[in-house]
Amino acid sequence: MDYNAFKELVVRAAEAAGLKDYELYYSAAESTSVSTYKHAINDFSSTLEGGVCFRTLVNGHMGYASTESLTEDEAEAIVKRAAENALLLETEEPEFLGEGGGTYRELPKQEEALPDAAFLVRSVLQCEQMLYDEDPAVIDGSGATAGTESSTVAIYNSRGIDLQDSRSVAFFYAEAVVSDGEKMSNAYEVKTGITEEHMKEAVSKSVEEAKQKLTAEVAPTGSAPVILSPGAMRSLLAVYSSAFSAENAQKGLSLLAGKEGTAVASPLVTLVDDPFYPESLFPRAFDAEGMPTCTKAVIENGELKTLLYNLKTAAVAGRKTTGNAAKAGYAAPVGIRPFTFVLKPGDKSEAELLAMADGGVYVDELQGTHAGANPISGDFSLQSMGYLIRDGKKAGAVKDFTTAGNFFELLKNIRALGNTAEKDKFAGVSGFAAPAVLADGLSIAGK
């Protein structure tokens, strides 16, 4: 049974049970991926997953129930389970459902069909061969992966919300493994949209970066000017985006609690959350509570304008929701997350940034953010790769060094921003975009 037919059965069951306040949330995702090894397909996977969550307010308590089975019997059962669960709760925290009648931005429809499995197979084999043809240093272990992802989200509630949206994307990445006979290194490049031109670009860039890593030396230890590449800055934004959640602030898990309306960053810093960012793969006109989304300045010229709110946290703070309600899956509780966090670019070219940081280090990649970064305190100490900066240019590649600092202090110590923001190439609902950043207060530890 499809979602719309199941929805009608749930509505009937809820009305028969005398429920006045309820919501049905549906999400489904389908993905296919193909990868190569030694000129053959070594992995093929296809998955389809999803389900619905029904929640209802009974005597001020919110009961939840979920299922993957969209059947007539389950439509009645899920309503009954949620109502029973609500009666078992003792919490006094208020709960909320979205009100209909909002204005939603119309998103462009996706007309182009996704490539089929046969196309994906041909593409990855072609891309892998292009890697071997690109340079004699390329060795076995190099390969390509291509795939498609589709997602659908729908929300219906008793207060006038009835929304549905579907998005899809095709992607691939090329990974080059190179050797000079003694050492090996690797690099990869991700592209969305599978074309021969994209393959050529990905192959060339991945091979070039892998070869540069072969000659990398260990960075020196000491204080020096540091530039974070767009990718490195995106990594930090991803880790510390939770600090901008009003839920975490209200739970005492964010140092930004109580700081709205105050300066928290350099005047150069403007951080925007944009659900409609042009490069976003999964734009959304509504959030997980069915509220309209909007583009908003979170930090503007250094001042914290707003945290990110859902209905519950907005009510606690006496504010309006920012349309940032989120669910990690159909059965997950309602939380908060950004759509696309964009650190707005500045006015410096890469050459100008490098000249300003002469004698320092260009950090191109940060690794181990899951273990080496604390999203509450802001402290981080991360394994890194990058380049020395000599005579205003990237000089030798360097590896095996640690970049350490504090994210909240980093925001305050940004001295210059590159003039181009780059977005992560492949991301789900939450994405990040940033320019290169020149900041004081970071330390480098190598040999």
The other form holds:
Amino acid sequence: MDYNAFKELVVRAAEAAGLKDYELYYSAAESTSVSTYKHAINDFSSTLEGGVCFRTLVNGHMGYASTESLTEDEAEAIVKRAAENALLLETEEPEFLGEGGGTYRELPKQEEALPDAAFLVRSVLQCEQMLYDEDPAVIDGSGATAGTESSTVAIYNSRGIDLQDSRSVAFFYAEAVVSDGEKMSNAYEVKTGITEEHMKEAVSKSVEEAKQKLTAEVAPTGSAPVILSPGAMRSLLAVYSSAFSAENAQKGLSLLAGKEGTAVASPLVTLVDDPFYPESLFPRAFDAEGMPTCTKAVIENGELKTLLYNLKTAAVAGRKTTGNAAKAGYAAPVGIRPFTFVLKPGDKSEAELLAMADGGVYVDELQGTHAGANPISGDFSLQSMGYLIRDGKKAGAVKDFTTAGNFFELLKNIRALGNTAEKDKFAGVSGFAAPAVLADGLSIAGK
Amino acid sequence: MNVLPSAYLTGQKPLFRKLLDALLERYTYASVLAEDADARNYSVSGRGTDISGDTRFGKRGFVVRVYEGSGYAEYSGNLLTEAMIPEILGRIGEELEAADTRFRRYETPVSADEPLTFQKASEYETDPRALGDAGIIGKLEALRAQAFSLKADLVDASARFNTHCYHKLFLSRDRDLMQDCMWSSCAVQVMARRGEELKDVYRSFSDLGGAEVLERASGGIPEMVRTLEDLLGSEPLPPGTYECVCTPEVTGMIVHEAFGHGVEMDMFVKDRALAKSFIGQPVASPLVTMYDGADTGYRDVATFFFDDEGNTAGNTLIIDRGILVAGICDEVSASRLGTKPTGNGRRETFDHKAYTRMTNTYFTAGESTPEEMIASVKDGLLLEMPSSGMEDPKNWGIQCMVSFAREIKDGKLTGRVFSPIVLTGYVPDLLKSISMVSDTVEHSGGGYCGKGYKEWVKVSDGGPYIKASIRLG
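Now that we've seen the form predicted alone, could you pull up the form predicted in complex with its partner chain?
What follows is the whole complex; the chain from before opens it.
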């Protein structure tokens, strides 16, 4: 049974049960991927998953029930289970459902059909061959993956919300492994949209990066001017975006709690949350509570304008939701997340930034953010790769050094921003975009 | 008590069998792995109380794998009905046709699939579900109160409990396996301030079992609070190479991050691990023997009976008295390398791919006591409380963070503490420098292991105290 037919049954069951306040949330995802190794198909896999979550307010308590089976019996069963669960709850926290009547931005429809399995196979083998052809240093182990992903989200509630959105994307990535006979290194590049032109770009970039890493030496230790590449800055934004969640702030898990309206960053810093960012693969006009989303400045010229709110945290703070409610899956509780977090670019070209950081280090890549960055205190100490900056240019590649600092101090110590923001290439609903950043106060530890 | 079987898997088994039979009519090899898991997280801190279902790991669904000609394909989903079987067959057929009729597939020999049938369950003492949400929160609140009773001016003390009960069914032409397992962990963190300085001590306790782990946590809190006092007066460490004694937790991090990732043999297939060229050669001091396995005899969190490819759990000898003898291997990689799988094919959940993954990874005990090891150090450090580590299988580099180091002078701890500490260097250099190994071992399994910063699986690691020469920053 499809979602719309199931929805009708659930509404009927909820009304028969006398429920007045309820919501049905549906999500489904489908993916296919194919990868290569040694000029042949390595593996082929596909996934189809989905389900619904029904929640209802009974005596001020929100009961939840979910199912992956969209059948007539389950439509009645989840209504019954959710109502029973609500009666078992003792929490005093207020609960909310979204009100209808909001204005939603119209998103462009996706017209292009996803490629079929045969196209994926043909493309991925072609991409791998291009890797081998790019440079004699490319060795076995290099490979490519191509795939498609589709997702559908729908939300219906008794207060007038009835929304659906479907998005899909085709992607590939090329991974080059190179060797000079003694050492080995690798790099990969992800692209959405499987075209020959994209493949050429990805192959060229991944091979070039892998070769640069091959020549890398260990960086010196010391305090020096540091430029964080767009990718390195995005890595930090991804880790520390949780500090901008009102839920974390209200739980005491964010150092930004109570700082709305105050300066938290250099006046050069403007950080925007944009659900409609042009490069976003999954733009959203509504959040997981069915509320309209909007583009908003989170930090503007250094001042923290707002945290990110859903209905519950907004009520606690006595303000309106920012439309940032999120669910990690159909059965997950409602949380908060950004859409595309964009650190707005500044006015410096890369050459100007390098000139300003002469004698310093250009940090191209930060690794291990899952372990070496504390999302609450802001402290990070991360294995890095990059380049020494000599005479205002990227000089020798360096590796195996640690870049350490504190994210909240980093925001205050930004001295200049590059003039182009780059977005992560293959993000889900939440993504990050940033320019290169020149900052003081970071330390580099190598040999 | 044994973990009871899943009613869902038991009820659905005939349908999974029907799907398998339909696949076997078309393909040389087919298997079904079905999973039903419940994962819950509880936390108590000054900021409040949280109880939540863990939707990353608490899932149910299945994955089928088929072998056709010279390769394999997989399909996964969270719903199976009889009506869906033809659709699944059609989808797999379409994909294999696309791959096989137009292009050569990478040669992968078919899985051995020797006959095997069993149903096994892990044991527990206290069922978290029977204890109930209120009971668990009550015990976490008691841990927090215990910490405050020992140091009233703590900025905060938090306690967290995670429990994961999972059931798996594996079916192939010749295998019919079921397992029911539960692991639980409890993590405690205490924080204090001196002036502008804020320091914290974190420790996790974990077991293959249930809520009984909460009792173990209580015993560790006094030492945590003492350590926090020491840490408040810590100083930065001048970089250099030091004679170090590592606690079992730090040893565990070195075992896992510095060496374990390097012997995952799916990286051997792609020639991306330096370890491949060192098989049969010395890579560590003769005092070092290392194992990885889900069947170690220890009650560690990554203990199970069969892996996610239907191979029985093993306990692989990796380093034998300093000589690298073997790696760990998933089934597909084993086929390609012409070796046998070691029971290390693991998926994050049914809808993720299987890779070679560590389970419980550890060094074995030696003959010295920790006291003898500290007494033998003229001028060095005792490294404690690991916080993070990075793998670098391609080049065997090591980069690990530990929270602090205690100074040792003339065989005695001076009371001076340095923090934080970064271990760096070349793995074989570090392992070859090991000169003493303690006669006791400890294992811990508070964390997850990622592969390429994703594909998280539960692991444990550990070993004895080790004494080595280590470059620190």
